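Only one chain comes next, encoded as structure tokens, the form predicted alone.
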Amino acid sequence: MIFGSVAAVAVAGVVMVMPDANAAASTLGAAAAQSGRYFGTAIAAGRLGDSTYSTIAGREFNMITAENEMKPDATEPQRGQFNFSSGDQIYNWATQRGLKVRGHTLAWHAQQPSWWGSLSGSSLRQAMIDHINGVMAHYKGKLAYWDVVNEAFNEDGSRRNSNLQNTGNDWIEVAFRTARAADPSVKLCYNDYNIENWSYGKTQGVYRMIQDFKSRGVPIDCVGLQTHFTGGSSLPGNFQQTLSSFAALGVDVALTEVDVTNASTSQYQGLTQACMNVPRCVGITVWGVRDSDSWRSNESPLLFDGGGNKKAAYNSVLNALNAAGPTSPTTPPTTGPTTQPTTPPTTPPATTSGRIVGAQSGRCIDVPNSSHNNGTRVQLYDCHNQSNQQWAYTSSKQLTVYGNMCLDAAGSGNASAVQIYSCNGQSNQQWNLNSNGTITGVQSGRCLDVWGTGNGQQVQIYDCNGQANQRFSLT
């Protein structure tokens, strides 16, 4: 089983650079959003037509993941030929409402287009690896996470029989290289259950890898763990630990396909209450709405019943992620200085218009092409006079291009791709101009950045440095 903008922590049109921590949010989504983090649902594109469980997903979660519509077999049906109808459907549905999206997987034993059976070896291998590029090039720049690989340990913690695994055993270090090279914007997971015992053997499989990974550089952000708790398998008492243990390699964690037998309140409250104690623990996803829409209806394992209602075990989840408060999740970076500077913010003038100039490069944050088409990713490029480098900023802190677009993040943490969206007042469109030329976001708290001088350079935001290539005038 298996598994973009965050929502407003504020009412919309009510301009909010911190929450007031005294304050306790009303939705599932709004309440993690205070401590930079995301609570999301997986979607399935066939029910979006119920009118109640599209009303609870809008208004619940901040972060959405296409139950199966992004996996391989929906995506790619006959080889070279993708589909991304159903996919679309979710994301456009997702985005339209300011949410975030999560893209769950690109490589997985299960669910595999009919067409992989007939292949193995380096002709399999050739087929997952164009796989990869033909749907995170579809996607490029949208969305927040990947889960480039499901699922591909066994329980005693050895690699899994597959036919992906008989294609050799570096193929899922294959997998993250190819997705960096496709997409390097968006963060790359790698995603299984029973991986929540610190003790057990396929955690401390799935750990070793990922220590494997980043002492050699493979690229690879997160790790998410499913975390389905059943009768059989609840929440360990060293949960808190496994978060903590796979955060310290320097990967972020997340709980991505969430459901507990009989919704049990006390272990509600305990995974969530674990992820919150551990600042590289980004979010956690539901998987489904409603007890009637989970792959588990007969357990009952959600946090809104089949008529929609919330359960006790709603309660104390959102009361868990209100008293975290407000933070900032994510760990400084290992290099660089280890506080941030202060960054005064000026306060926003009625209108002021003009070219975002780079301190560092000279050019002009610029969308290519002239686009008006949401999700286009913006960049550096020479200064000239055109509409597309021409952006006001306004009374409630949006940086606006063409008059109706807003420079937005496409997520909270470092590397988040920064472009132009539909703008529709929340957090990740509000920017701080601050006196010593950086501009950050209010939501993330990071700054725009860039990590070079030439044409083309793509703009992101990032842990604030005080350098040259975060800084820049609005002239």
Ligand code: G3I
Contents of the next structure:
Amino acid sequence: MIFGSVAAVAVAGVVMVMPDANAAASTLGAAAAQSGRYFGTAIAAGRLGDSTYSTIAGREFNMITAENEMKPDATEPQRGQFNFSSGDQIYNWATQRGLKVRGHTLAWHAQQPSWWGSLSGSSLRQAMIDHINGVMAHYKGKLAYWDVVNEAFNEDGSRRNSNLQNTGNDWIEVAFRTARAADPSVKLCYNDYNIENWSYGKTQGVYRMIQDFKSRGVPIDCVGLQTHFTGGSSLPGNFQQTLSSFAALGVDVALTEVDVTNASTSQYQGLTQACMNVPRCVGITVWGVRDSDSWRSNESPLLFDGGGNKKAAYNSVLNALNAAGPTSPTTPPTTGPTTQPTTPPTTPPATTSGRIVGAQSGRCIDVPNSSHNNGTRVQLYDCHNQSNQQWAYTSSKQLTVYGNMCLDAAGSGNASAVQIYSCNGQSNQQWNLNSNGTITGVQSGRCLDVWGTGNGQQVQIYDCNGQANQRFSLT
Ligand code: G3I
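Please give the corresponding structure for the form predicted in complex with the named molecule, as opposed to the form predicted alone shown earlier.
Now the full complex is given, and it begins with the chain already shown.
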């Protein structure tokens, strides 16, 4: 179905043109952005001079990973002598176009500088720490994510035997602690392949490590599932369960290196849909632009053919992204302003705890089934006096339920889900209670919004529009 990009509404003889929130986006990045996600690709610096390549990449994607140029062999070819020329070429190309950048990777058993080969034990450990510090200092404050550690597990869920592993089992957490101190602004990810099937040993091994890190306060923000459904692997039926299980540990998840043998449309559709179904699945990156750019070009695994033409899989991905959001946007006003209302003043609420009652529905913001699980999306429901509708507004702008869980925006874009999550002090869990009754997310600036008035209506964030479905009272 094709939706118009604007809607014309005649009011008292005046034709107003307003954005149609139903408009289907026509590029992968824009389609993903509708649900607050990104759609990325891996870029090789050496191909940027190819105009077919760079035109597609700049048009379709809004997150860029350097395919090889930020790896340890590229960035520190001699000890203490860093080289960011190729990495910066990609970084500059991306950011000049408004695209974000994902760093890949700081510590890995492969693509190490040759001088690491003559080190072991504490000297190799120190080299890894120095490498993380040197590279992260260069990109400090500039990147959205870093793959801090890559591919550290065996298929059976044990640790991969590598020179880094031989420096001591704590090498991974040391890498993450070093990374957090080096640049507190970037999200820190563990990245691996063959962790897509929930019942697979390697998936469970990585899951246990993330669980352990979260329980001990080792800084980790995200898990990257490479999602190489090539070389004999394919989309498992339980992929969404894997994503939501990792997410429930309190980390973001992302599909970081997607490619699929012969670009199976059903697998591309399925992997995209699985991500769309998990609020903390923040984005998808395909591992290259055209089939001819792929590390497995003989399997034609990408979304564009060698001539730069969109393949059938492209459409299956685009449609799944478009369907995800905004799925049921708020009804545009038939009269009223065509511009966004100005930000209302923020005043401390008269009451700092109670139920959050919708002005349009009269119903309360409710945690379904009194769930305490991270990632449970909140809804509207008939008001009652149970604890799953009792919220407290704290001095740090959190809206807490059950005392220790926070109202949390799963993304910052239009139609991002609003859920409960363990309180973590981040701005996606901070809200302004405004004098006009709106509740705006500190991170997104968008309004708490419901699609309708009935029991079970889900809560999202959306551009503030001044309507009653975005007004609430804490009483
Ligand atoms: O640039 C040299 C070229 O000068 C030389 O003539 C040629 C000879 O083989 O090699 C070229 O370098 C190659 C490089 O890619 C650039 O094309 C390397 O040999 C080759 O090993 C390297 O492969 C990369 C591979 O990682 C190395 O492990 C792939 O491009 C890259 O797509 C791949 O990416 C990895 C992710 O980082 C981690 N997950 C798996 C993924 C796929 O293997």
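All figures in this text were calculated on a predicted structure; none of them were measured in a lab. Just so we're on the same page, rigid core means the largest C-alpha set that superposes within 1.5 Å between forms. Positions refer to the first chain, counted from 1.
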| item | value |
| --- | --- |
| Flag for A392, CA shift 2 Å or larger between the two forms after aligning core | yes |
| G270 C-alpha relocation of at least 2 Å between the two forms, rigid core basis | no |
